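Coming up is one lone chain in structure tokens, specifically the form predicted on its own.
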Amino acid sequence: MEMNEKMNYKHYNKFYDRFDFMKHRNIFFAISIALIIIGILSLFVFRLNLGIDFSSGTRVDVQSKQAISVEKVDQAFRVMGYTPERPVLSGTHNNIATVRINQELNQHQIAEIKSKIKDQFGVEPNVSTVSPQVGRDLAKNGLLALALASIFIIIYVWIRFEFLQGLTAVLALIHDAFFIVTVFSLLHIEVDILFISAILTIVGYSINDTIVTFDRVRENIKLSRKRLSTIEEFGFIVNLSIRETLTRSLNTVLTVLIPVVLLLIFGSESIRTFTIALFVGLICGVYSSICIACPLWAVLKVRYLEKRKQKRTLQTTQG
């Protein structure tokens, strides 16, 4: 190809120059069609286990300088006339029980669950309650803030670059936030509101490696010299990019990825769901950002040219 001799002005080793992410689009495509619909599936029969952020409820955090065990905090609230969810133990020596009741506890009743949970383990707790209209405004918010940072994403890589980037890039991220959410819903993760935290950090961190593939590809556009029409000429393009940056992106998310990894293991258990969405969502995102973004960008672009073409050339024949 003629732009192959142009644009050849770099040396890859053998796996890049061998590797076609173009080529294995269809994969990559049929890959997440199928977590997608895993995902719909999932959601349907399992759902998602809602924490009291956005189900409502109390959550009572039961503290004590030794060791507890589930089935004594677990009759501890019975005794008080509570069924609660299986506690949760967390820190250094399980010190430390999550319980969750599924209603909205009054102040009477708070103040009686601290007075006998602290004569009983030494320790007065934290309770923190959600009204059910609380936990559906906090639902809605996470809902909306997402929605706001997809239309400004828009805007902004239209701007920067062009409107089905802009459109193919939030389509990757939509694709990253969904497979975080099918994760949960399977291992019937609880969701909180960091879950919501961590959506809006893999936004963040898998937009910016979408762009500076997409920067890369507008300047190998630039150096071609020559106006694209076919799926080979923009697969190549595609390729190059991507290969110029896989190093880069690769680093990055090792880098990021080894922090969240060791909070995963140490890291205390109230950030526990904020650590797995980041874990799942990073991994996801470099996935999106190489095999589904400039790929489906690819296709959609050519098209587009391909209609445009037809269009005009009805009109030049009905002229």
Contents of the next structure:
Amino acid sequence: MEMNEKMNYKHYNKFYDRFDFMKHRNIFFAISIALIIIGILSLFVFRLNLGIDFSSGTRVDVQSKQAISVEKVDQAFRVMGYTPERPVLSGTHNNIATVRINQELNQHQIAEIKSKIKDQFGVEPNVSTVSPQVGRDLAKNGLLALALASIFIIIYVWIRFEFLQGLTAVLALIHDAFFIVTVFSLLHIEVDILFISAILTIVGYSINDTIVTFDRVRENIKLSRKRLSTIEEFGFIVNLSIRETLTRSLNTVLTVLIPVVLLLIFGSESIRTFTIALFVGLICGVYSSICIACPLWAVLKVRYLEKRKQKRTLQTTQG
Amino acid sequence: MVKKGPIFSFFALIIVLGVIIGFAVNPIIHKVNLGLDLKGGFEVLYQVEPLKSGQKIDQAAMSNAVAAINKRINVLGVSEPNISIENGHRIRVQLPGVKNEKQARQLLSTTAKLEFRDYKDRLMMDGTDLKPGKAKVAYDEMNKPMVTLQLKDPKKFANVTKKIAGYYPNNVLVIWMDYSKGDSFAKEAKKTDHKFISAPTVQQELNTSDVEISGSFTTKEATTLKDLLNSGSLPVRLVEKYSTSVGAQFGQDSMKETIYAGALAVAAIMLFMIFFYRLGGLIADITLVIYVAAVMAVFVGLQAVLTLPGIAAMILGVGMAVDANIITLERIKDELRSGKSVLSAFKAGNHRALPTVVDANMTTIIAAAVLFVLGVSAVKGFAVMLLISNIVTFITSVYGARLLLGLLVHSRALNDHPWLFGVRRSDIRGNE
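Okay, that one was the form predicted on its own. Can I see the form predicted together with its partner chain too?
Complete assembly follows, chain above in first position.
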């Protein structure tokens, strides 16, 4: 009854009200598969620019009161007997230079660098040094965290919704996480320890949109009071649910994007890679929740129902 | 008829909350423990290795090592040190706000094994012969600093000095700190910057428990030596495997920039909410202020350390907190559009939005909990803040907002004013 009202009633006149998310599902799937292939290729060709946290070596952030010249920083390290990679400038006035040395330093060397750089540039630098073993452990730990979080989320969604929804939700979020990795690989942005935090935040957060939409799907199925079986029927529910929750999905992503963009522009250099990862992940997260997770679920669900039906008819003919 | 009671309660509640927050803000802010990435300092991950061959690094050895490190940090006077054992054989030490990093690092990792050897490097006495905690800095007639020690057994010292005196002309008692195999007095004596602390000549047997070490110390060096001796030697060898140090200026700048970005973000989100949800947005903004204050209070209450990623998590949390408001307010809007009265739309909206809000937040809590359990250092700081934010959100954005908005709804002042929720009259069913 209520469903019919909903069907007949052209309530909101938003631009997306006529958009058929289900009809274009194959385009969305194709886009995502293409992105994943690009990501895999990129990982093979460009690899990931692993920061010292995940490999080994030393990183020095040199700060000055005024703009820094790359040559001057480079020279300062060569005088001390190091061969640094080309320093990278950052900061609002190019007053920060990040130097990477592919060598693990001991505490005396660090003390020397700190005092000499402070004398020359006026501000005490940041120095981090990582040994290979610790870097490996950290990377392993990160992957373990990602796996565990995914498993727990599947279980939670399985309990609260159904297994297929849990599965598609997690597929969508792995898609998001991988997309962040792709962007970092393509743009050669350095991956540091906070990158894992960012990925896991996206894993926890981007699934929000998926869940809110699934939540509406569940409710609309209940309201329809019908036994749905065809892709058209599921498609109708999915489209309706996406439209109904889209304002909310876009608005909440906007409210999280606002701080992320402001952190990106005004926030500290030290968390830049973190905010870039969040930014990419959030945008990809909305896309995957709406255009991938829900249509994919409908497709899988219909396939599952058909298989079950075949099995049953098989059983009845046998019996 | 508009009921005045609920409206009065609404404003009374706002004023009370405002006063509480107003008075609490200052003490809370002053109690926040800043991490080393915000006030400068350093963090080292030590690998614990055996000092002698055959020594086992078991749990007892680890806790002894941690105890020794603790004593040394007390000497440094760092306010919020953090020492933790990781992976069974690693120790992470975080020292925010430490002034002299070079000295601190040296102090932490030297084993501080004091040894008395003869000219052929044979061991005569070591740190275990000293009375613990009795080292002092004193000054000789020339006003040069020296370190005085007390021995447990004057007879042993008498024996040692008698032997040494007998080695004339090589009658020196060489005092070593952290002697390692291969070091030799003969070699080091030729250098100007020798590795041993000093090598006094012994003329006769000395039957005393008081020993003076007078090297070419500055007062600072003498004090460090005294502190090291008093805090005892390390039972193990510490090898730096990871370290990061942040300059104080760097830390301050990061904090300033990030808080500035955060303030802008909060302001922008507040405007956004009012623009989209009118009165509902205003209520959401009020609960947002309460949220920020509550998160800080909980954070300080747990004595957690605020780090840069922590601030980022909190700012992110602001965005996530309004998520709960948005879900609820969107529901209320839906109900209003379907033609319900403000009161029943409010009730139905809250009722139907709750499970969604719970599900949406639970997944973030799961991810944050995994980060908290597995993460180290900077990652942990982020996870703590994310967890706190998500839990506080339930209280402020779900129940707080419901209470405040409920008072206004129940006053009936909002009846027939759906625009207060951002719903146009023409959108309401039956009004087209």
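Positions refer to the first chain, counted from 1. Note that the structure is a prediction, hence the values are computed from the model and not measured. Between two forms, the rigid core is the largest collection of C-alphas that superpose within 1.5 Å.
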Please check if Arg47 moves between these two forms, taking a CA shift of 2 Å or more relative to the superposed core as movement.
-> no
Exceeds or equals 2 Å, Cα of Ala67 between these two forms, core fit = yes
After the core is overlaid between these two forms, has the C-alpha of Asn220 moved by 2 angstroms or more?
-> no
